[in-house]
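Coming up is one lone chain in structure tokens, specifically the form predicted on its own.
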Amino acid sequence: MKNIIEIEDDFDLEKIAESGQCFRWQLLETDQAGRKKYRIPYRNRCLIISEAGGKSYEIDCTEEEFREIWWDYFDLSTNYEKVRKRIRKKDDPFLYEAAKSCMGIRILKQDPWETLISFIISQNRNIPAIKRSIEILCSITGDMKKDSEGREYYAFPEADAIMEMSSEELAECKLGYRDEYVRLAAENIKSGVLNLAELSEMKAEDAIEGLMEQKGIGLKVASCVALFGLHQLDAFPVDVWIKKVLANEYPNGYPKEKYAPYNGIYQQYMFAYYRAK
């Protein structure tokens, strides 16, 4: 089943895929016109979406299903063009240019549990290594499924499945010291010590503090989980790239209050812009 959906707001599949917030998107093909097709697994669902020219995208589900599930996933209820245009060129030429260059990035509403484990795994690693470990984890513990075109993929495992993994199986995922933290996170989710639904209802700073109470979750990971998993759009993760941005572009301090409650969106523009440079 192929349908066409029109998206009028800022939306760029490739920029979202390369933004460092999602690790399980798979680029399936690029046609002669340079248009890309992606497979996106999400909560035991799977979407194949491809660029169809202009603001049109081909999807392998009905428009009704897209609006019931994927509309929310892509955060299409938030007007990113409007958020981007809050930046005044004369006041902040750097952020203005970053937003213009990286227009189309959106903060996905990802599964909080998957995001938690993915960013625990991400500590001190590059993106290809993160993706490999997550895919191995899924292949060992997740249910095997097929997309609409018959290709196999694995669902992300539930907490029970991770808790049941042997030390040898965790070692296969090449997590290093992170395997202890992954198992502990699964145990805390299962026991209710860590309640992601409750954290999602808190302010960003409170949710981050709650996440940091867990062993193996520092400020950067907690901020990423808050932004990409709990959809706290004011969370502002600081990694190597953002440290460079703050040092080079905001030596007198970044005006976080001015850009609230969308600092997380602006952080993504900065992150992607500096990586590209």
Contents of the next structure:
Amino acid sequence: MKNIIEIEDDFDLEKIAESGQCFRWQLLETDQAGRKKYRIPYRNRCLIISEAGGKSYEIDCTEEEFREIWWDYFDLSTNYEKVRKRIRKKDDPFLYEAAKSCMGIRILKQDPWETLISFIISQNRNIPAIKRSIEILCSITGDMKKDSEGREYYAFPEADAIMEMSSEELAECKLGYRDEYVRLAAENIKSGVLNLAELSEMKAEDAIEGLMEQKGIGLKVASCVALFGLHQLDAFPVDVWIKKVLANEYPNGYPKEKYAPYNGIYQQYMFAYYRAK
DNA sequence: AGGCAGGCTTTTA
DNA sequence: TAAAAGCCTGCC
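Please supply the corresponding structure for the form predicted together with the DNA (the preceding block corresponds to the form predicted on its own).
First the chain shown before, then all remaining chains and molecules of the complex.
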């Protein structure tokens, strides 16, 4: 089944795929015109979506499913153009330039559990290495599925499945010292000690504080989970790149108050812009 | 008490 | 060999 949809707001599949917030999007092909086709796994399903020119996209699901599931996943209820245009060029030329250059990035509403594990795995590693570990984890213990075009892929494992992994299996994921953190997170999700649904109802800073009670989750990872998994759009992860941005571009301080409650969106523009340079 | 150095696994460039 | 979407422990 193929359908064509139009997306009016800022939306760039490639920029989102390269933004470092999602690690399992699969680039399936690039046609002669340079149009990309991705497979995007989410919970128990996946979407195959292709650029079809301009604001048009071809999808492999019904328009109804797109509205019910994927509209939310892509956060299409938030107007990113409007958020982007709050930045005044004369006020903040750096952020203005970053946003212009990275227009089309969105903050996905990813599965909180998958986001939690993914960003625990992410610490002190580069993106290709993160993707590799997550892929191995899914292939060892996730359910095998087929997409609508017959290709096999793996779903992200539930907490139970991770708890049942042997030490040898976990070691195959090449998590290094992080494997203990992953196992603990699975146990605490399973037992209810860590309740992601509750955290997503709180203010961003309280959610981050709650996440940081977990061993292996510091401020940076907690901020990423809050932003990309709990959709706390005001969370502002500070990693090595953002540290450079703050030091080089904002020696007199960065005006977070002014950019609330969308600090996380602006952070993504700056992160992507600086990393590309 | 809060800040900082050193160590940690493995991959990537 | 240094750096990577860092965190923990121990020391001061």
